[in-house]
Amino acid sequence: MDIEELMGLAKRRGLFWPSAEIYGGASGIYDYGDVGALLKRRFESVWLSYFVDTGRDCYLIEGSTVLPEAPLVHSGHASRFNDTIVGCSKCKTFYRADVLLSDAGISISEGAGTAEMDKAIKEHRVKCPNCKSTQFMPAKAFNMMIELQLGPEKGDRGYLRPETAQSAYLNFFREFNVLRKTLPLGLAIIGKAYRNEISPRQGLFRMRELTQAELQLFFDPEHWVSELGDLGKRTVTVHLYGKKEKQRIALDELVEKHKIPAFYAWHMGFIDAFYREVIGVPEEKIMFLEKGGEEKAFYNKIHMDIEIDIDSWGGFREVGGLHYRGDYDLTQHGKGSKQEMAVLVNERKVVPHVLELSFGVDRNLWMLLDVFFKKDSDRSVLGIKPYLAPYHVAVFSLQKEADLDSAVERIYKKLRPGFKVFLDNSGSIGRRYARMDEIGTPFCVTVDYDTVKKGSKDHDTVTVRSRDDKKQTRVKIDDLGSFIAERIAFNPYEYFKFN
């Protein structure tokens, strides 16, 4: 699928779609339709339960979106979360500029500044989109923050905070004494990060109010993981900063190879996994990109985007990043708070160093569209894994009469104590199923007149049809429960086989 065709399936069947969309919309702000905040939901409880409720000492936390300007001042947001920007001469509209090289079909380094961005524009005698002028005013940094006001008309300066990290870093030395003094330590968010973004574009790709699902690892630099085990065999696609390809390696490789420290590669590993075991990525659409030199990050001692091939965004793009940020973070807040952030371990005062999985649930749900929806000669599938579906199953009646919507009123009540269940009634048997099949129902139970007819051997039994094979089981209504549950029944412990 293209952009516009995933938009119209998101429409149309309830997922996402711009904010206020009756007044117009709002570029780069999205409401979630009834469909769509299931999958999220669905996504993020998966996310939660691999990456945090597997993981020793790893705890759940939730930080304000509202941060006051002292903490961002010193992480470096006040001064750094920049994005470059210019303006037309004409018509004085602003483009980020190198979105504006882009459309243009002109490549330029992530790490441009002001003055490549200027000489790039002018060279190619670059035209403004919205009045084809190529006139332009000089590149300038934009800071991406939303500023607040926290108070009356005089009140201190506060910002919507621009990603969810910083609470967990705020909140590192509280966690630390509440958890009994140890290392590694593990402080997982899911939430609601904002930037200002100039050019919001490409759906759910960039956006002004985003969700991400973060894990910042909190650990002693000389004593965590040193040895990979099984794992080192694992073997994953990464594309190495300097290196002209992308290789298929195994990550053992990568620790002696090209000197990637193994807790590093270990969580590779364990990415790796959860894409393509527990969402189901298949292995050649995933890829670790390795950034350096102005395209890192300042702060990074290492920094790799996880990208898969989103065929609507126009190939690989990033979806998360794995970042081994060093001391930087808890070294700025001492600075900055005059509290002291070094911690005892094993009788040695360590700033404890930081490892981030950093997740964006928005890009990966548009991810999930654009990978599992498939079309083919006689219906349009969802084929993404049971366990993240919205609904897990759908409930019909073969006709509309009393007798067949009394058993499907029963069963309704008997599933929905344990399972997300859909109730639709409307129109064919074929075209239900084809509106299930769209968003991703892995299973549809059908009442027909065998199942209400007393003295017949389908007495009390349902026909369940599943979503991937189309197979069409006859189950008694006694064992709906069981039958649905362990085909959607999800345990991350099966797929974490790494401790």
Second form
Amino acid sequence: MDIEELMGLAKRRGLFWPSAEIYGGASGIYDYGDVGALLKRRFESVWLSYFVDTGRDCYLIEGSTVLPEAPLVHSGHASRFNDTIVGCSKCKTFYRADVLLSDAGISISEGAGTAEMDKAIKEHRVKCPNCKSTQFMPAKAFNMMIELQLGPEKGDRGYLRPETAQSAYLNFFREFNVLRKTLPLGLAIIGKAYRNEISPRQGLFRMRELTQAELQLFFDPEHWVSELGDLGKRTVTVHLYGKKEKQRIALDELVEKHKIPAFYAWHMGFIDAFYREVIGVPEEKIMFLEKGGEEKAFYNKIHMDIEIDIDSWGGFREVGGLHYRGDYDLTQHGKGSKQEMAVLVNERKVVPHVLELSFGVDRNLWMLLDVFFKKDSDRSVLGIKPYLAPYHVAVFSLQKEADLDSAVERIYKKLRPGFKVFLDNSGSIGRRYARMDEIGTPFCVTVDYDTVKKGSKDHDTVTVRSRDDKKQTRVKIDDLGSFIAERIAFNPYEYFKFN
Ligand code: GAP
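What about the form predicted together with ligand GAP, after the form predicted alone?
Zooming out: every chain and molecule, the one shown earlier first.
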């Protein structure tokens, strides 16, 4: 699928579309419809079960999205959370410099300096995509945070948070004391973050308002995962910084040969299992890309992007990151707030280090549509895992008839308390199946004449059609709930076999 096709599907089937669409939409800001909001919730809840609920000392918190200025000055975002922009001298359109260059076929590092960007633009005589001029103003840094004025008149300066992570760092000290005063401690947040992206585009890839699911693991650097156990044999695809090629390598080897710390490699395996086993992404479509030099985020000691091969975005693209942030954030907030951030662990004072597991929910949602939407000669199916499906089951009647309609109503009411049920009585059965296939509904229940015919051997039974193999099974109405529940259940411990 290309971007237009995917956007078309998203609009047609109630997933997402530009905000304020009736006014012409807004760049990089999207609304989710019923089906999209449900799919997003499913991804978030599977993420939460797998990454947080299975963790021994991991907790979900929620921080405000509006922050005062001071924390973001001390976190470094006010001065360093920048992209390089360049403006056309003639038409005054501004571009993200690396995007302008890469669209012109010139590859340059995202973190290259302004002088390097200017040089590349001049050397390659890059044209302004808007007016075709080759004259550009000097490149400059542009801070990506969205600034706010809090209160009336000249109120206090604030910002919309640029990453959920900051809320976890700001709450660490209180949570450490409220919880068990032990390390490691995990604080997870699923919530909005805001970035004033210069070139929002490619659907949900570069948004100005986005949802992140991030888990900050605070740990004592002297006492954490030191062995990988069985997980060490797991192979992952990694492109290490400075190497020409990506490689398929066992996690044990990554630790021994490439000096990746065991705690870091362990979490690479944990993430790889999430994508391969829980979400079902084929092995060859997942890789870790190590960033170094100017491309590494300013707070990171080790930085790998989690990339998935997404056709509509032209290949491997970042959907998340595994970031070893050291004690950077707590030390900075300690200095800024004059609050002691060291905690007492086994009679030693330790400023905890942080390993961050960071995921863009919107990009992952796009990925689900891209990777799992399959078209064949007779139908289009979103083949996601049943526990990710927005609707668990649809209920139809074979024909519009009073007896059948009342049986449909009875089944709908019976299933609603435990499942998300779609009731559809419009159009042919074939069209109703097609609609459900496209949004990934794993089961369609059809009420027919035998369902309501007293004396028939199929009385009080229905046909359940399964999305993936189109197999039809006759199921007693009384057994429908357990039939569906068994097949849509998600148990993270089935996948979590590493502890
Ligand atoms: N707390 C670390 C952090 O925010 P990041 O690499 O800047 O790191 C994490 O962002 C994830 O958030 C990315 O891997 C991506 O999935 C998602 N993300 C970042 N910027 C985005 C944007 N403008 N639009 C959509 N998703 C974005």
